[in-house]
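A lone chain, given as structure tokens: the form predicted on its own.
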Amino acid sequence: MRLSTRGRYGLKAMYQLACYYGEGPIPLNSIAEEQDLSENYLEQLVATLRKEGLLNSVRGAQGGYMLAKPPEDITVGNILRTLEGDLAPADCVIDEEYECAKEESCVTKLVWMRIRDSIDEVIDSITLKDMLDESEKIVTNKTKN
């Protein structure tokens, strides 16, 4: 299973906004430049993230985007599910109404369920604040060496 650019770029953009949390709106072109992302593509992603309540936007010359909640209240799971949908390796473990003729004797469904549950556990346990803290550790270690 692999994330699309929607999930990867969206997470990078949200991380960048977390870096400036509390400093007011950040222009989209700044986010795109700092994370080396397409501004046009980011426009689509932030629209979805804003609609889902993860971002706020401010119009005008001093406008831009900012997190709708503190970084510690936004998980990687919130972001990825908003942009990617459910993250599971097979349809039978996403959709309750999915019909499979072999479901009652399927030996692989348990595997798909465990993979789905493991993914959910990891992405729901990491917040934007955790990413900021990890970034700080990386910078600190670089300056020590």
Second form
Protein chains: 2
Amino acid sequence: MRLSTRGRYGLKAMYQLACYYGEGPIPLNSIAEEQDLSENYLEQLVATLRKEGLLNSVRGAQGGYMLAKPPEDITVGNILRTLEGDLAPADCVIDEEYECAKEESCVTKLVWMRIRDSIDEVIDSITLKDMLDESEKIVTNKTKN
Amino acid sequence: MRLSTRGRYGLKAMYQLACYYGEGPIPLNSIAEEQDLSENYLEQLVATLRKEGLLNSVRGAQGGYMLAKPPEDITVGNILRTLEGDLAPADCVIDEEYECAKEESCVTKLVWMRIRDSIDEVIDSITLKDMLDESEKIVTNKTKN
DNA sequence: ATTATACCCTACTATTTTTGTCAACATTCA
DNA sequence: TGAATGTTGACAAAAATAGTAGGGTATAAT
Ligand code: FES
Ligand code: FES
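Given the form predicted on its own above, what does the protein look like in the form predicted together with the DNA?
Let us now look at the entire complex, which starts with that chain.
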């Protein structure tokens, strides 16, 4: 039950952009380098995020990408769902078409629903702003010691 | 982020065996038929569950499989972890070897940890007994209507 | 205008994981 | 014995993932 690299790389990239929020467009190669990802591959992910309205882009020299909204208005759920689709342990809790063919109600489905709901609760409650705050906290703690 | 068929089929099979708990060994082909799964494939899953000590087997004619412990002592987590390994969105929250190479603390890792923990909480809190009870509840409601 | 930079788009491929299949063998019961 | 069942390991088809490749388009600096 791993996330694919799409979701993992995507969240990293979005976090990186959140760090630079308000500082104008950031070129993709700098993101790719900082997070050690293939620029070509990252392009694909970023294109998806842009279409979803989570990113804006500026073309031309000195261009790049920037968050389309403030970090506090973008959740981890927004990002992961854009890149991975709904996060759930089985298709049947997303689309009724995939329900199993048992006549009586399916008991395992209740389990999948509870897993899905608990994941949703987590990813919808964390924003990029929260991640920035966490990062700050870590730095602060390090300074104290 | 789907579970593979291993976990999904495996939980179904274990639930089925829980329904027959105390009634002696159940042959695999009856399980496969009731849940509409390939018997050959199910064999592999069941072998894994047996090695983990969740099932007992009886060879020979009139043989079959049975839960090694009462339904209230087997959790969904026991079953899914046996068949799928730890349930987590990224390898780095399971094995430090896979941590990304950033010097500073990784912020996305905190997100993966929260997802992992919330999944763990759900799967460790549901036993096969709970599933049997749920099933009963559904039947009762149906009778009422 | 030219050039460099950077986004945009589509198609393709290598790899890995998943999802089984199959055959030969061992054990038990009637 | 013979039929029913579990045990094991090798193999293979299919699907998903991860990444490459390369051409095209828009913009800005010069
Ligand atoms: S409806 Fe999803 S497993 Fe039955
Ligand atoms: S340590 Fe897991 S993503 Fe960085």
